[in-house]
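Below you'll find only one chain, the form predicted alone, shown as structure tokens.
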Amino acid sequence: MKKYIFDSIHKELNKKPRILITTHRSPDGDAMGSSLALYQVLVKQGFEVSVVVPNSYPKFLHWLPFNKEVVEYEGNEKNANTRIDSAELIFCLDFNDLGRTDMMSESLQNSTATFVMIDHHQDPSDFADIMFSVPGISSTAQLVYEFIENMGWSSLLTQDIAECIYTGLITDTGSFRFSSVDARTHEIASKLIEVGLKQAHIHQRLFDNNKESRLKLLGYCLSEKLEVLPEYKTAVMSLSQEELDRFHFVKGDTEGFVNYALSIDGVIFTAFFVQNENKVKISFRSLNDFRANLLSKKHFSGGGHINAAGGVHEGSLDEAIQKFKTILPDYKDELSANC
């Protein structure tokens, strides 16, 4: 790791600023595990400090040690925008783009405060005044705990935090089987039940709590939405809002199901398209080394990770999906070099 970061941060720390931590809208595992652990830390060290996100986040989420310090922006503009201002050093966390705050963007644009990003995504933009951002790393949990360790804040770490970062980790890694896990992540999964944490707990709130809506919700998807194209080694999932009230959604019940068609043999890429009022939500999957988050950069607005990846297209369900089929011709060949 860099030392003139965790020196530059240092300097910072050491104006005793008033402290503001925020993620991407619609959080994840990745996003408020890291959130909460960071969020542990500095005030263990006597900073004031406050987490606002864009908006809601799935109720798994929820048991989160310190959850309730959580502030969402959507909902409560006057408070979120009060702390903004406020603040005099800003840790964006698991984002690389300031747009990825959605209705956020211009609060924190208009910001005085010094900006410290850490992430994990490719093309971080250059809003930040300091980044620790590593693009390959498995997770922003994984930075947040190397962070710790590199700011001499080890023996801060306790049960509560180390299951904070356990949940960035095994979220953004898909339970450590994703290629970004490497030696480190397991030493530092290590390191997090040498302070207490109990791993099957965690797995057990996060995995192992749905409800029966959710699971019906899932099966109608695979048996009655799953789309297996074989000549481009890919597979289309797509629920539309009739669909996702027959079965009473709610955010997060989609969580993981792009995941699913990705495990048919012959299959490398994957699409899940969600109807969302006037517009669709993507996730992409894919596997080896086929880009997920250029080809969503390039026609959908989005990005992520090589391997994991988010868009958005504005309009209709069918639209988005009649797209998504007329450019994969042009990607043809670099699916079967994968395959």
Second form
Amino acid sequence: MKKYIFDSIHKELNKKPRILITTHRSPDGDAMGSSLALYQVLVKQGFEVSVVVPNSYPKFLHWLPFNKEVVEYEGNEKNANTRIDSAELIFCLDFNDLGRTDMMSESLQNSTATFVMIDHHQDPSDFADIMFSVPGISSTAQLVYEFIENMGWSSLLTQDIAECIYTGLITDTGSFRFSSVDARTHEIASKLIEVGLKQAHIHQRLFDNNKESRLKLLGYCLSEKLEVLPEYKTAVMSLSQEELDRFHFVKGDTEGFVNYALSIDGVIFTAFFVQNENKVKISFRSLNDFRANLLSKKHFSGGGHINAAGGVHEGSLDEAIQKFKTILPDYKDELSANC
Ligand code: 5GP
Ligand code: MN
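Please give the other form, namely the form predicted together with ligand 5GP, since only the form predicted alone has been shown so far.
Full complex below, order starting with the chain above.
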């Protein structure tokens, strides 16, 4: 770990700044777990800390310790802007470009605070004054753990902090199965268990929380909406607004659906299209070296990791799928090289 990064952060903290923690739009388990873990250690250090996230996040994350401290920017703009404007040090967690904060990005751009990035995405842009960016690492939560240790704060770890970090670790690694997991990821999990983490409880809260309607939506999606394109080792799934409504969709319900298609033998790339008003949100997943993030960046204004990326299409669901199928041949060689 680069010592000068932590020295710079110590220097900023010595000024006793008012702190804000933020993350990307539609926060996931890593975004929320990392933010709330960092929130707790900074509060223990005596700082005044706010957590402001761009918009809402799935209900299955609301059990996280100190969740009630989180302010959602969308719908609470006045309160959120007051916190942003008064912040002197802003921690940006789990994103590599201010644009990923969407509705919050203008307020953040206008801030005169010192920005610290803690993130694991490729190609970080240079908006932050201090960057703890390690692309390829399993999760931002792993980096938050490293941050705590390098700041000399390991003795502050509690079960509540461990639960937040563990949530980030497992939601970003498919429960320790992705290639981004390294020996250190497991070592950190072991240290979290040492401070009282009950890992089975966390898995239950995150994954054994299905509503009947969500499970039926998954069943419908797999039986009716899955299309395999063997010549491209690719599978496509989609859900329209009408289909979502039919299964009483709420935010978070389609989380993880894209991974089911990836489990098909011979499939190494999946795309999942979900209609969202007049836009389509797309999730990409891949195996091995197929760079889903590059395809998403080039064609769907997106980005992400090599094996997990996302993007958007401004237009109809059919158009988005058609566009995807039109560009697939450009990737045939790269897809064929991966098996
Ligand atoms: P998901 O499919 O779970 O929404 O997103 C997977 C990963 O892709 C996220 O962790 C994030 O890194 C990235 N991602 C998702 N949507 C976008 C997007 O619209 N723009 C960019 N740059 N990255 C995205
Ligand atoms: Mn992450």
